[in-house]
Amino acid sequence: MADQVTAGETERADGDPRAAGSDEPEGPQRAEISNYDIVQHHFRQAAERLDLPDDVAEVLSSSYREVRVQVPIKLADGRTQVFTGYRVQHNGARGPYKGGVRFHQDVDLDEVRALAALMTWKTAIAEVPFGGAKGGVNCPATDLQVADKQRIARSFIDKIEKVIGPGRDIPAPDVNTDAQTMAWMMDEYGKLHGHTPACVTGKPIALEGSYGREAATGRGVVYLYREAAPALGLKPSDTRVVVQGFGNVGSWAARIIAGLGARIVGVSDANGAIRRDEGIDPDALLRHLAEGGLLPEFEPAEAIDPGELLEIECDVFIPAALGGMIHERNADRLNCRMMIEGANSPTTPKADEILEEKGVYVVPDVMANAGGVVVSYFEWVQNLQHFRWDEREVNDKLGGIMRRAYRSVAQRAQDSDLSLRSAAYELGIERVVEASRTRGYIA
């Protein structure tokens, strides 16, 4: 495993939200179960079905390294505030650790642990040569000035630079971080190690970022819609779509699927929700938001309570907000035929059971939102070799990987009479176990 130290070692060091709008909608309350419990639940079930030995399951269910650091910064108003930063490296058997960094007031160690584990299985399912990691700082990003966020980004990288790098652990954008954040992080890392564009992904094009990276996660969601649609007899021109969360993932998914001819009939973000049965133009909605308008004010759509978003009759529901938004208290309100998870862990296990009883075809997060890490892999490869692919080539390569992942998981699900989620976890775990055993990390 990459950069081996004592297993479970904990290290301590003392010492512009997305233009498209926030990914986090108000209204439907998040589940009380944590993202960590959701991911561990699916791992344990898959491990039992695979008959993994207890010692192997224990290694794979825990983090390889957890870093917690102090991030003190002097805010623009002159006050000094101390935030806490986390970087969790879950498993590196298949390659360097890979995962995003989020800025959000609710970031804590359990959430970062869960997302790091999810990245391990996600990269394995997509068959890109990375392990899983995640990071975050518990700061109220939407209330901070740009200069404050830059100070946080630079301070965080300064504290964790010894455990990251292009052959070790490569951060990327996540909730409330973007290409500009990655530019600051790359620059800070470069002060200590020289110009190293491959140390992070999701960078601006001007700093050796990859074409297609910003849209990659949303585009990957749409690629999987196209793969799954025939199972339900859906065609884009007949597909009605509801998008929960209109940040980077949700807005790109909406634009791309609308470009295929689908009709967006409901959208939500942190400020509320809207519906329009005749269809919502996602490009016009983005312009409205960019000009400072609030989503519920968008015309000619009708403002609705965010809880009512789930009840809109549609063919495809795309949760693209935060985790735990679909739970046992609201899953029965969903009025869709297919759900494609753009967010991480948006659906609790109890909600999964309800959706299965309702006959909803669920395309799980662990492969549905892998488009971002796939194109991050492309960016990393381009950076290491100092060349660049054009956007069409990036999108074509992304489509090939997403289609292969869906088909391998769908075949496993059919052969073993499993849900797509259960089949995906099994496939991802098997690949990590194989790599770990081949390297001699586990017996």
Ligand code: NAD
The other form holds:
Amino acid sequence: MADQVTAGETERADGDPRAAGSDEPEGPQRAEISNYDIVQHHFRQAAERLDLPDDVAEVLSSSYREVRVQVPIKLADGRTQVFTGYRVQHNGARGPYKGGVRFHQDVDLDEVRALAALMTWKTAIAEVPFGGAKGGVNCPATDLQVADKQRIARSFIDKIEKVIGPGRDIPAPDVNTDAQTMAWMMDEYGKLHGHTPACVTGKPIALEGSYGREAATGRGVVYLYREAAPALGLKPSDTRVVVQGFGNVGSWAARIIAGLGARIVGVSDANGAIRRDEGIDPDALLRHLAEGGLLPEFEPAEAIDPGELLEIECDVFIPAALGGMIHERNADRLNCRMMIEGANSPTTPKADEILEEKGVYVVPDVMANAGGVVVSYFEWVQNLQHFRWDEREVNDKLGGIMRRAYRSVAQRAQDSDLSLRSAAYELGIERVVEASRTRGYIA
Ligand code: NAD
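I have the form predicted on its own already, so could you send the form predicted in complex with nicotinamide-adenine-dinucleotide (NAD)?
Time for the whole complex; same chain goes first.
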């Protein structure tokens, strides 16, 4: 087992090349340990506990296919620029590959590979019939004009169209991509293959998207809060919540949990952070942002240094930004009782240890943010049937799957005296091993 990363390894948060020189604000810089090392660490620990043979562990820890493509586009200002795109298909034993596409300046093969593997375990834990994949284009997404973003989306699909499709690999939105991006991707794929709505999920409602998909990941986070809260004696009306990252996942999680009666006492995004002990209205904050305001300018709230966000006393902390944000240097600053990981790989292994010592109850990404892929599965099913479910049906079915996943993981954690994360990885890996063996992929 090469490349083993142990939790004892030092994670240097300073000198992080992604933070230095980037346009992200000062604050909780991301750890130097990569997302790939984080995911591999958890896989290898679980593989050892499960006593997986080395050859099986090797198959499951490497990708089935990694595609690196040139994404050349003519920019709105007349220049031609070449971006790099990736699609990694990690494991397809349980069904077609499934995973989002991210547009971000930090995207690289290592990150996409990690996120693809995470999808394999996530779909298995949620018991939806997909494998794991991820894609990304390395581009300054937030500085792009809309027309350029569309060109990138279309060009990327042109380059990967041979390895995707409803029975092969189905992309979805992720960081800096949304329903509009999926509409362009579906349209481009349709030019080559005929109208095929099931080729991507997370589409707009007007283009055979599913009701409830946009809110699904945030809603899934809140379903898990409801499952886990009683163990900590938490009631929504007494729950104070801090949300790091106020994009799709963070803003929906904030709105839905506030709808239960919880108080949002701190929020951050790439432009800064705010706090207000009396509560921040997430709907008003969204309107403020939609009108062009910056998050730190939102009133009535106090602008704070993003690093201070971690220190706000709260019951639930929801990381919903990027990977590696909670690391060895800042985990001790967290002042929460429960952390529900909306983002992928927000917590490094060393930070996990610190949080465990502090007694923070961590609901891990592989289970906590599965709501998106679960409703993507519903969207794919609806597209294949050319039939639409109403939003209540989608949300009820999502709730059922999230509860089932939580209960099976929590039971295993209790029976084997493991963290939820370790138990979740074990369950996911066992299901993928079983599918791989039954197909005859592995002995
Ligand atoms: P998004 O682009 O809609 O939102 C990202 C948010 O993070 C933005 O508000 C951005 O300003 C903020 N952000 C960026 N850098 C930050 C920093 N340094 N500090 C604080 N905030 C920062 O993306 P999203 O779809 O909401 O995804 C967020 C996370 O959730 C990612 O890790 C993604 O992989 C994961 N995720 C998303 C989905 C989904 O359905 N969209 C599903 C599962 C997991």
